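We begin with a single chain expressed as structure tokens, specifically the form predicted alone.
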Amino acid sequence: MIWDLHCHLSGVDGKTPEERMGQLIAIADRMGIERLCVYMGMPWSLDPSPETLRKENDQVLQAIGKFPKRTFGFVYLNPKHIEASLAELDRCVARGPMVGVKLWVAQHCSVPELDPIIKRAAELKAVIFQHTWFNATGNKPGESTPLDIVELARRHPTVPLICGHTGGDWELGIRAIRGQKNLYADLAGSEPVAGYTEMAVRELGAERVSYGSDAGGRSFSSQLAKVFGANIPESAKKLILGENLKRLMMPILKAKGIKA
């Protein structure tokens, strides 16, 4: 069982979000990929305003309704929009079928003003995303690093936090985030490098660490390596590709009445 925690509609061919999921999907049947969570529109903006998440969100509405058995939806939320991004978690997950929430650049994840987006998201027991990084040249204004998802997960030590890309500077985040049991690893993004995997599964135990590739910015087989090529047991590598996502993801699809 594969499962891909965090795939893109954007840099995937295709003139409609039915399109471009059929790619996806037609990719992942080749690599053996049950289901893919789905964020972001086509393209995704940095510093989303009311309207355009919305728009960017029906975009991945679309999508996930044509393949609903293959995909899951995560609802693309910006905390400089509180009022807006609470009404659009009730839209697209209360009331519709995503499953998660996609937090991006638009504000560093630290502040309080993300407080209540954590809170009716736990409510709603939706996996909760959170893109960080560690960037060489200089993150984004808005940018978080694994060290702002550390104070975000501090002031909601009940609820499960996925911290995107592990910071990118993988050896970074490892260690940022490995005191805070209730943060979880994403390996995707990154290069497929040896010791990656298993320095995650060393630090933070193989029930902390997810698969995803950023499709279509990587591609699924380079990060599936990341894995696949990894010296550490069967039983961690089972976790990684997919029953740790499940289990995390297993609360809001029961409650949905969706069969996994």
Contents of the next structure:
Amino acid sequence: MIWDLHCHLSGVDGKTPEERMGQLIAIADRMGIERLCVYMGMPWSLDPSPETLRKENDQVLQAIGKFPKRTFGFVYLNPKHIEASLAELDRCVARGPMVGVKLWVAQHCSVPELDPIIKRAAELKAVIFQHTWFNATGNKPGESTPLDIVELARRHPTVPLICGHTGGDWELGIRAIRGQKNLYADLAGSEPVAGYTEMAVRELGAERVSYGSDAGGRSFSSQLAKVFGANIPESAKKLILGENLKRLMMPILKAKGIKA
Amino acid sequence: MNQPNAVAASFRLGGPTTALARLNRREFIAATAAVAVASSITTDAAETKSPALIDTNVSLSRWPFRRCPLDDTPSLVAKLRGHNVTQAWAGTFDALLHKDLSSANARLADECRRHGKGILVPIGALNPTLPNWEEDLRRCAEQHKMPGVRLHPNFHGYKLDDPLFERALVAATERRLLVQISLGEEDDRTQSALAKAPSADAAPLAAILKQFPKARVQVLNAFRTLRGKPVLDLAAVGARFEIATLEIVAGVGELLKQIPPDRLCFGSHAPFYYFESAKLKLQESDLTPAQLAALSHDNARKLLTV
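What I would like now is the form predicted together with its partner chain, since the data block earlier showed the form predicted alone; can you produce it?
First the chain shown before, then all remaining chains and molecules of the complex.
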């Protein structure tokens, strides 16, 4: 079972979100990927206004609406617009089909403004995904590092949070999050550098590591290789490729009556 | 989201897949089956059934900034053989920071002889900023019988419009050697603060190659930074590439819609990258048997034997 934690509607052909989703699924089929989590629309916005949030989330709703058995939608939120974000969370998750939250680079995730979003998402049992990077060439103004998500996770110790990209520079990212047990590592969206997954499993345990691709801008291959090529037990590969994500998602899937 | 590679927009043309291509894909998946079914996640079983591969981009010795899982030659060779790699063109990580390239190349040649007979082909390092680099070139060609040399302009601190590069290219070409130019080994965003080596700018290369049509040049690790028209320009003047850093979904197939079919070779950038990344890319794109054969081995074989 392979579930992909991290996909977008970019990097593939198609005039509509549905067409792009269809293309992505067709390629995922070649790699044996059963389910794709998708978030953010087209084009991307670093610091989206409430209107842009709604537009991008509508595109994702369109995309997943056509492929409900293959896709999961995460709602894109911006902590700079708390009321609008909470409204989107209710529209897309509480009353809609989405099952997760995506937070990107508009605001560092360590700030307390995020707390209402985390609280409400936790009430809804939504999976929470926060982008992070330790970028040696410089982070974007609001871009979080894994140290930011550690702060957030300490304030919400019972809420599982996914550390997107594991900080990109994974040797730093894994170290940063290893002591905070409610943080999970996303393998997606960096180069397939050998040793990444071995270190993640060694330091975090296989139960805290999830495969994701960052497709379509990344290839499924380069990201799957982080798991297939790693010198770790087969049981760990199964956890990373899908079982961990399924376990994180089961509460909300059950609550929504979604079979998986 | 974090996708520095924008090859997507410039290479993706779309269009229908042919029935032939679909059939070939099925055949290929049946042959490789590394991840073809979700219930089967073991790669080992199918490895020996995969097509014969010539890997044009591997390195021996140790990456200077961490231990790579396969950075001892016997382990790397075992991995390559397990995936039906019949030949691998090996440079050396020692070349990145060492000044004594003469000994680095001698060790590379010896390591290939002792551990990689029949599979590892040594590609010596050449640094044209070093005094008397011409002697390194001579030893690569005459003493070690290497069929090519590998340049690392980013680590060695010169640009491709530097006259030193042109002199090295001409000298290697006079000796009928393949010239591999690695634009960069690592994502700029994850480099050590003490040793930043931003990817080399390939912009001047097409014009230079136009002046020297007999030069045989392969650009390694190109697609992290090289995209769009510069790739097409380089392909038009005969440059070859390999797929290690090629991203976007189904990127190989998309790129082959844009450049002549003989320009792209298989390359893994192992052991820095997981070898499986390059191999799975052959499955991710809907390739015809001719494309697959060209990419897997034919293009590389021709490049080395011209």
